[in-house]
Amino acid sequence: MRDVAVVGFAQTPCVRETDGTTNGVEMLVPIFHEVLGGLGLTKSDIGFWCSGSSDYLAGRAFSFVSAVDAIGAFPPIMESHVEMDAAWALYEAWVKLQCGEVDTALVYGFGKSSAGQLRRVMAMQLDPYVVTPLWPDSLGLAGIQARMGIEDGLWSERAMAEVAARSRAAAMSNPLAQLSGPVSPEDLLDEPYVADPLRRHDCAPITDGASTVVLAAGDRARELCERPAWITGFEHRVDSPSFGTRDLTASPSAVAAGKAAGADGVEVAELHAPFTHQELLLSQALGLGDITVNPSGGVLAGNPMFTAGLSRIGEAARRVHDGTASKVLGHATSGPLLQQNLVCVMEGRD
């Protein structure tokens, strides 16, 4: 296996709505300049480009092709795309580097959720024969999952409120967060339900945003970054798409991905948990214990669709870059109710 590391990360501010188009170009151009400029690279230095986005969210077919305009028409590039969170585009790029075809790769994702009705758009990922025709919205489904966990004694509404309060407090140190500020669990519990037992603070906000990560292999990574975040484990697993065959209060795919990636001993974890109870579920599934979780505020502080998972890996890598942690975990999820889970473990080396 080749040594491959995250050497650069940049993201836009998480905002409720942008004025740009759904192809993401206006969001991508500034962060491309930021991440490449910070590493002293040009577009010609990138061996492979890979992106993650959704045509359903953009409301047009092959919307990612328009996003390539942010890269530019010249010089010609080697490019690919995944129709899901860009964390899976990062996995594709990592495989590309493992094959030895290139030494550098730039991965990006973007989502403009404000352009449509996100709760209805997300229904399009469900079983097209027996579930999607009912148009169950994402908050209602998450409410069912949360209620099942409460009934089984796995978490409580107060524990969920404590997750939200901690997220808002942590996001105060993140200038790109959409939601931040001190708030008490008691105050949060006084708010009305939006999908019993979920309150507004239990749900990630609707967010427009984009992010990008640069990978490099071997000596190239050491040249570009003083303290690279070396990827020591990178795995993803998937559960059944059928709700009737799953225990919604557990996540076997997260357990399997965490074990395969070597999640033991991580000091910091960034979890892609769009709902407060899902952070509690994932922390247990990955065996995280009392470590620091979502020091950036996580997706409860800003949730740009189809790049929030990539951002979790970038945020975790930053803790290695700045020396605050030696072993970190970045997590991404895709599909309804934590159906598919990806775990990326990174380490710093002295």
Contents of the next structure:
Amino acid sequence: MRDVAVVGFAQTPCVRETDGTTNGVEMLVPIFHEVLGGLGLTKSDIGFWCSGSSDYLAGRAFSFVSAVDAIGAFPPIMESHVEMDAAWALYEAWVKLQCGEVDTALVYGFGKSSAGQLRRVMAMQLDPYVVTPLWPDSLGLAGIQARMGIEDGLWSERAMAEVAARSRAAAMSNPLAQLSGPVSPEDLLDEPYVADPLRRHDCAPITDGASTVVLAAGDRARELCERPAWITGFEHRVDSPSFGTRDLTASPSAVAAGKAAGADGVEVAELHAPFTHQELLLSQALGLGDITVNPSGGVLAGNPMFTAGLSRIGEAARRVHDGTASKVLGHATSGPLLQQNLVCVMEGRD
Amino acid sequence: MPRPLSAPLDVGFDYTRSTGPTLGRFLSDLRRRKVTGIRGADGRVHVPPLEYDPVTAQRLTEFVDVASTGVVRGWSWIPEPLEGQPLDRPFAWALIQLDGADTSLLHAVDAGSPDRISTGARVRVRWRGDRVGAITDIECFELSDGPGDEPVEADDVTMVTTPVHLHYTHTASPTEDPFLRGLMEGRLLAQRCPACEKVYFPPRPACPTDGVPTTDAVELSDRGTITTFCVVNVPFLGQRIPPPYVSAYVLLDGADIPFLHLLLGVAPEDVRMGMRVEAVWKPREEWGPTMQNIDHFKPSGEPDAPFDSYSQHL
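Could you give the coordinates for the form predicted in complex with its partner chain, as opposed to the form predicted on its own above?
Time for the whole complex; same chain goes first.
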């Protein structure tokens, strides 16, 4: 295996609504400038580009092709795209680097959720014969999962509110967060249900945003970054899309991805958990114990669709870059109710 | 700065899908007021039926009749239903394990209020009157410990149609916005890239060569050159003009990117690359933020432009 590291990360502020287009160009141009400028690179130094986004979210065909304008793709570049969270684009780029074809890659994702009705758009990822025609909304489905865990004694509405309160407190140190500030779980529990047993604080906010991560291999990574976040494990696994056959209070795919990636011993984890109970479920599945989870506030503090998972990996890598941790974990999820899970373990070497 | 122009866009499409043997059986049986599952590799009965086992990926073929009554295994409460959902009054989403099944089906329960439903509650199917062979043939479930309805005769279905309607608000980019506002006044406003100095019409959010936002507005005349064209001979749905007619790429004087428009006032066999053209505008009272303000282009009568003048813009 080639040594490959995350060497750069940039993200836009997480906001409820931007003025820009749904092809993301206005959000991407400044963060490309920031991440490349920070590394002393220009676009011609990047060997491979890969993105994650969704046309259903954008409400237009081939939005990722329009997004390429933000790169300035002339002369022609080597480029690819996944219709998933950009964490999976990062996986594709990592494979590309493993193949030895290139030494650097820039990965990005973007989503303007405010353009449509996110709860309905998310129904498009469900089984098109027996589920989508009912238009289940993402909050309604997550509410079923949350109740099953509550009634099995795995978590409680109180524990869920504590996750939300901890997220918003942590996000006070994150200037790009959408939701932050001191709140008490008691006050949160006084709020009404939006999809009983879920209250608003249990659900990640609707967010517009974009983010980008730069990968580099071997000596190139050492040149670009004082303390690269070397990827020591990168795995993704999937459970059945037929969620009525699954035990929704467990996540076999997260367990398997965590084991394969070597999650043992991580000091900090950034989890892509769009609902409070899912953070509790994932912490358990990945065996995280009492370590620091979501010091950025996580997606409960800002959830730019199709790049929030990539941002988790970028946030985790930053803890290695700045020397505050030596082994970290970034997680991403995709599909309904934690169907697919990706784990990226990164380490600093002194 | 005022917010950029924005407008609603409603996207709709009726997805038609063939059902195949497994889902075809399930959906045909729903039409008959029957629910059918399939036995998995581990002996579990899956409802809805799966084509392949979720663990072993083995092809599944043994259909099993199950009841149209069952028990709620998990639920959430939707106080404000969204467009397209089974009920337009508050309802519960529930995973329902039908009697005889080992897995759960997602559907709506018409429970009235959240304090009337609980995990373990008995429910039965409320069938739609006009069944077509779709999951929506189950109108919803209702709280009841009574028996299910008797099946009836119906033909098989092999196709299912799912209408999808999504609603968006699209916003113009900061560079598209002055272009669209200019059109409302009959002005053609392009943008110049500060790096390569190319002039884009219509403007784009960023220069596709340099990846930087275009910053300088440039007003163009409504004259230009045909860079290339095609003669449309094929009729299609929504066509405005009877074929044959000419669609042409017009490079406005001073622009670096041509755009597609309609060319009239010349026989198709007389159209040439390099032909000089001018805009024919609609009456001013019909103008809006759209390129349709220009009804079409027509030959201007000027001598043809030399090839070198547009060879870099093909």
